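Read the single chain below, which is given as structure tokens and is the form predicted on its own.
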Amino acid sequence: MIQLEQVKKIFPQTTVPAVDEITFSINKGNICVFVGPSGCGKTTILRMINRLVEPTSGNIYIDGENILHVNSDELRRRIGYVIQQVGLLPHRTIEQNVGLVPRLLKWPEARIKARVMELLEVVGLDPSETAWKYPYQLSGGQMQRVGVARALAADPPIMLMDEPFGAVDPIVRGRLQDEFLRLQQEVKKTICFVTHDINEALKMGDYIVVMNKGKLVQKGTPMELLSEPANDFVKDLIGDDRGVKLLDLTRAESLMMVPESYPVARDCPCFIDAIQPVKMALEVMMKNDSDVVGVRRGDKVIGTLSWTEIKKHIHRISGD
């Protein structure tokens, strides 16, 4: 778990806090997305978590340990970091880039090579075609995948991702988002994800922190933001099409009933993956002439989603 308590950052030669006494926590294995306009403090929060920036006041804890009492280099080796510009070393091969942190940690060379090959496959790149290349020989989308692989290389429990898919075109960006969500189902990292795009925040986040002018404006699940925006700033950020966003961007798992509440989950006539959008659930229902779908994560049934439940939330949002 990551906890921030009354964290403030005032940069030199300024008087207005870049981050103004922020308090919240991120549960282990969740994706927490920070969203807001440029300059709102979201990237500064990320950089304080790995101590690239030191807080002016307040405390940050990782699994109960105050990070200000931890050696900063040691801390960063335990945290994966992915940025929009990727930051690959141009004079090193992809294999050398991905294996950078394990080499700093003095892993055996055979273990490093095996880990690099494994991760390139995990992020959808053919190791035999990619490992020996240099960054300039890859497309933007491929470099973003390499950046994710490098951040995962030493198997860190925490990942910081600052606009990680912002430098690629919308189609590639959507595919990278989908693939990363599928990967997260397997690796279950604790992830802090920065974006200025509310649609990306709603799609990627288990939990969302809305920032403006250094202040925390609202925190909650995507469903909570869509259903109960805290003020006009959040309403404007989300937009007028909240019902459409519910269908297009909200994951099926966000609205599902757990098996204990709906014991016939395994008897459902059709199923969808937990990370697929609610719209996909409706399409599957129509195709199978059913008003309920089972929700699976891998091979495990984790709940059900019904037309009645979807309608209830659409009416709740539309009636606001």
Second form
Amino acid sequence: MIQLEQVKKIFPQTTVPAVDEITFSINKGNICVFVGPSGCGKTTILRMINRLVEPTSGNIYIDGENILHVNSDELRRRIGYVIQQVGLLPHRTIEQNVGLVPRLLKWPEARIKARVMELLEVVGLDPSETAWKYPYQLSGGQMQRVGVARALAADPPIMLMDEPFGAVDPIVRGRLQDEFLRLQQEVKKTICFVTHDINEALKMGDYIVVMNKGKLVQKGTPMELLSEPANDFVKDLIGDDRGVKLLDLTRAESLMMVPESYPVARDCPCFIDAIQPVKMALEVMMKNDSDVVGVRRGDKVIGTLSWTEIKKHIHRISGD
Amino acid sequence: MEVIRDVFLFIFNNSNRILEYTVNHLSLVLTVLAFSLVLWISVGLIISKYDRFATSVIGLANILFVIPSISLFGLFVTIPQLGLGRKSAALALILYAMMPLVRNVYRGLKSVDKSVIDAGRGMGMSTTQILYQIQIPMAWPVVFAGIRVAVVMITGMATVATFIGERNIGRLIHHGITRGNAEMIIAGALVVSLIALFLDYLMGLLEKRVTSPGLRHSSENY
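Would you mind generating the form predicted in complex with the partner chain now that we have the form predicted on its own?
Starting with the chain above, the whole complex follows.
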């Protein structure tokens, strides 16, 4: 668990705090996304957690231990760090780049080799093809993958990710996000994730911290942010398509009609899974030119979801 | 064609003398190079750590570099402890080597991509580890560019040391001028060029060994 207590940072030769008395905590195994415009202090918070930036006042605890009392180099070796520019060492092979932290920790060479091969596989790169290459021989997307592998190398419980997928095109970014979420299901790291892209935040975050001008504006789950934005700043950040975005986070089962519509359900021209987002239901409806879809759990039809219900739902949320 | 034949004839007929001069020339250049590398690379490292000295140190190197070599050689000869010969010659040449070496070491270290250093720190590398494992290896292409300039420059400038008693290829050129002997001048220039090319080639080989293949493709930009 990571806890921040009244953390404040004023950079030298400035008067306005870059981060102003921020307090919150991140639970083990969660992805917490910091989102906000550039200069809002989100990166500074991240860099304070691994002490690349020292707070002016306040305290930061990791599993109850005050990080200011730990040797900063040793602290950083226990925290995975991924940045937008990736920062691969261009003069080292991919194998050496990924094995960097294990080597700092003086792991036996055979264990490092095995770990690197395993990790390249995990992030979707062919180890025998990639390990001996130099960074300039890789594409942007491959470099980002290596960056993630490098951060995971020593199996740190915490990962700090500063716009880790920011430098690649939208298609690759989407794929990397999906793969990373799948990976997170297995590794269950505690992750601090910085982005300026609200869609990425909604997609990746278990929790979202919205920042503006060094201040914490709102924290909550993506659902909470979408359904109850704290103020106009958050509303603007989310955009005018708040209702539609919410459909992406709402499971079909939560809006479906049961059980009096059973007869209708069986006659539905199309079906979706109960746990699929409502957005998917819309897609299926449009494809089949239907106003209603059946909702299934496994093979069993458990309800229907109609266009009218969805409309009502959107209206409820975005109707100010 | 006649001239070329005469030049080779001259070299052939005076091979012993030319060999002696060449050995002297090389030994001066290599002595200077050895001292310069140790001294100026250290200075480069120091000013990249203590940035506030950088401007003045590089400024000093630039000033030294523009002093006409013949006057610097002459000046050192008047200092009793140095006098005529190798000491003065070596010292002057070491000072000339300061500019390309210090400047390129400093530039090389400073040109290292900030995000790479940031990633290194973020992964828990100490300042020393960052210097030896990131900054220095990444600076090699720029540092070597400086070393190669210095080598070629020292080789050429060493000829002027003939005026303060060095018996090197410069003497061939100097005598050629005073006697109006074109073959002698050309032969001298030819041998000096060959020495410079040879040393540059050696440095190229060394550079290839030292510089990571991962940087080689980008080193073409410098």
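The term rigid core refers to the most C-alpha atoms you can superpose between the two forms while keeping them within 1.5 Å. Residue numbers count along the first chain shown, from 1. No experiment lies behind these values; they were computed from the predicted model shown.
Checklist entry - How big is the turn of the smaller rigid part relative to the larger between the two forms, in degrees? => result About the larger part, the smaller one turns by 49 degrees.
Next on the checklist: Relative to the superposed core, report the C-alpha shift of Asp248 between the two forms in angstrom.
Outcome noted: Comparing the two forms, Asp248 shifts 3.3 Å at C-alpha.
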